[in-house]
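Just the one chain here, laid out as structure tokens, in the form predicted alone.
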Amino acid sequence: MLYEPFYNPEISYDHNFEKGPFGAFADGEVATDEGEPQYDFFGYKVYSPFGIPAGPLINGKFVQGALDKGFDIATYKTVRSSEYPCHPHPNVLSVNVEGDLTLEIADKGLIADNNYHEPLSITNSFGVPSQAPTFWQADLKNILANVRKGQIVIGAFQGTKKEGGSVEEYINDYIICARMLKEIGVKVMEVNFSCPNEGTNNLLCFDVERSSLIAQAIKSEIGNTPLIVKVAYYKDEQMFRNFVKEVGSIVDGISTINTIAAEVRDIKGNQALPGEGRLRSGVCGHSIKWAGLEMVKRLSDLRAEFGYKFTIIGVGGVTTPSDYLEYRNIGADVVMSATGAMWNPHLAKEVKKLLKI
């Protein structure tokens, strides 16, 4: 079943913003745990091992919102060190996939409109818009300090290249952002290496050599606070395992996936996303669900085979608890539900039924 979802399609991102969120996470209502928290997040006790990604929740009126329906690891959603604007509206819409969206259909496009239905697939395009410092970090802050016991906030974040920039300077953006992170006392830290056109590779996850370095800065700086890196999915098996042999060993947890591009047309065959350079765009949803599961797999596996010890983060195609269950017994020590919780504000209360907590 489909509720009226927090993040509205039909409105614009500022709209959302200023108003949101919207449906069951706007109610007031507030979810209650019994006993004590049980599960380990990075040596802080949550309640369940389920939360909400970096995206949906765009502001701390969200988050909140999150955290009141029993989503117990919440992401404020990716901030940057300098107020970036949003691309056009619209920048969500739903997608017809049959199946598993594989990279072969993946490759022959997609029909999108605004019939959400099940099993629910959308496409989302953003381009990680980001206020000023000066209001994230007051928001932000106010929220972590209300969290209520067995919850947790990550701050996520990443760095914005400069038109005529160096890579040095690329490098001491994600730097900046982490420090004003820390700052306002956030416990974990997510960085976002799995957007377009942030490394040399189209993906900066895919520039091995490059998401090293970041990782390492960013843990010179912020020392023993946890560092989460988000990736997308590799076609290419070497080099996912170069990525997680180089960059596994400075992080301390591993994110996947992000969601996987299509070009989207609407159904006269135009351009769906209005904008230059937004005819491709990323899908997630039930028909990603499959991608994430293969690189949680894969993650789990190399992470044996290395001896590492990184915190593993399912995410990817979860919209019921048997979702959850398929993540977590193919090796997720914690997963999270993007597409899945914006039209079901319920669902960690129903994962939490089905784990009897």
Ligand SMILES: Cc1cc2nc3c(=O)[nH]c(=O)nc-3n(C[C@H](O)[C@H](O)[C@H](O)COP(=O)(O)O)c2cc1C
Contents of the next structure:
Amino acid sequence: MLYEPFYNPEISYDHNFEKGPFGAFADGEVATDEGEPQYDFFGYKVYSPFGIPAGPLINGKFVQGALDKGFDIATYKTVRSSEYPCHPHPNVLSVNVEGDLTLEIADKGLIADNNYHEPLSITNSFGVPSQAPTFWQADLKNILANVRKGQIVIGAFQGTKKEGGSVEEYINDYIICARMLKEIGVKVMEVNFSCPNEGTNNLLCFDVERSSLIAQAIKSEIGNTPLIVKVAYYKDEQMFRNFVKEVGSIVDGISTINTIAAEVRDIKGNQALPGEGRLRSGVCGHSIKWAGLEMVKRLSDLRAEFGYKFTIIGVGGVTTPSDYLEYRNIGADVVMSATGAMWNPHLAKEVKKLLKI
Ligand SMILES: Cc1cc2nc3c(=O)[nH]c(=O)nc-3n(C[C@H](O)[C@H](O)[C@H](O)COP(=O)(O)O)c2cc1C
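One more: the block was the form predicted alone; return the form predicted in complex with the named molecule.
The next block holds the full complex; its first chain is the one shown before.
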């Protein structure tokens, strides 16, 4: 069932930021858990290994709404080292996909509209906006002070490509962000490697050498604070293998997947999201579950082969408690839902019912 989403796609990002969250996230009711939390998350105990990944929790009020509704691992939206604008409205549309969004179907393109329906798949296109650090540091610090027993907040970040900037400056920007998060007492960090890579047209996670360099640089900065890297779907198994071999020995967790890109048009065949570079847009929700599950399985096999210990965080298409179980059964230590949680604020409670928590 689709409930009122906590982020309203019909109104602007700024409007959501100011007035949201909406629906049950704003009702003030707090889901409480009995007893002691049993699940380990980088040495911290949580009631359930389930949460919301980077993106939909756009500020502290949204994070609070998620924690109140029993999402025990809540990720504060990806931040940057300086203020960064959001793409023009709309930023979210429903997409029509029959079954799985395979890479072949994604290549053919999709039709988008405002008719959100089950099974739910959407496209999201924000451009990873960020408030200035003065804002997000204070906002996140405030939330960290209110986290209840058995819950945790992850601080997510990424480096920014600057016009005319060097690769060194790009790498340094990751270090600056990590330092800012550490300063305010973030206990677990996630760095987004499924973002553009300075000096190339590719995603950072597809550049193994640079990913490894950046992961190393961040770890040197934050010491033993756990670091998760967020990666995209890899078509190329050899590249993925190299990535896991190199980066898997440096970081504490790997989260996968982000979205699958497809050309998105309206029913008349026009570009659905206005502006340059927005014909191709990331798709998430039910139709990408196959890709998230496949990546978790591959990751789990590689972790065993290399004898590594990193935590596996499975993301992509989780909209029901049985999706959660599928991820756990295939090798995810932790599971997260973005699209599913947006339209079902009770998903964490439903997962807990299944786990009998
Ligand atoms: C509204 C929205 C905003 C997102 N923003 C980010 C982001 O800022 N950083 C990031 O790493 N991923 C972002 N994502 C991707 C999600 O974290 C997740 O990887 C992806 O949506 C797949 O999960 P899902 O199928 O449960 O939505 C966003 C997703 C959504 C729906």
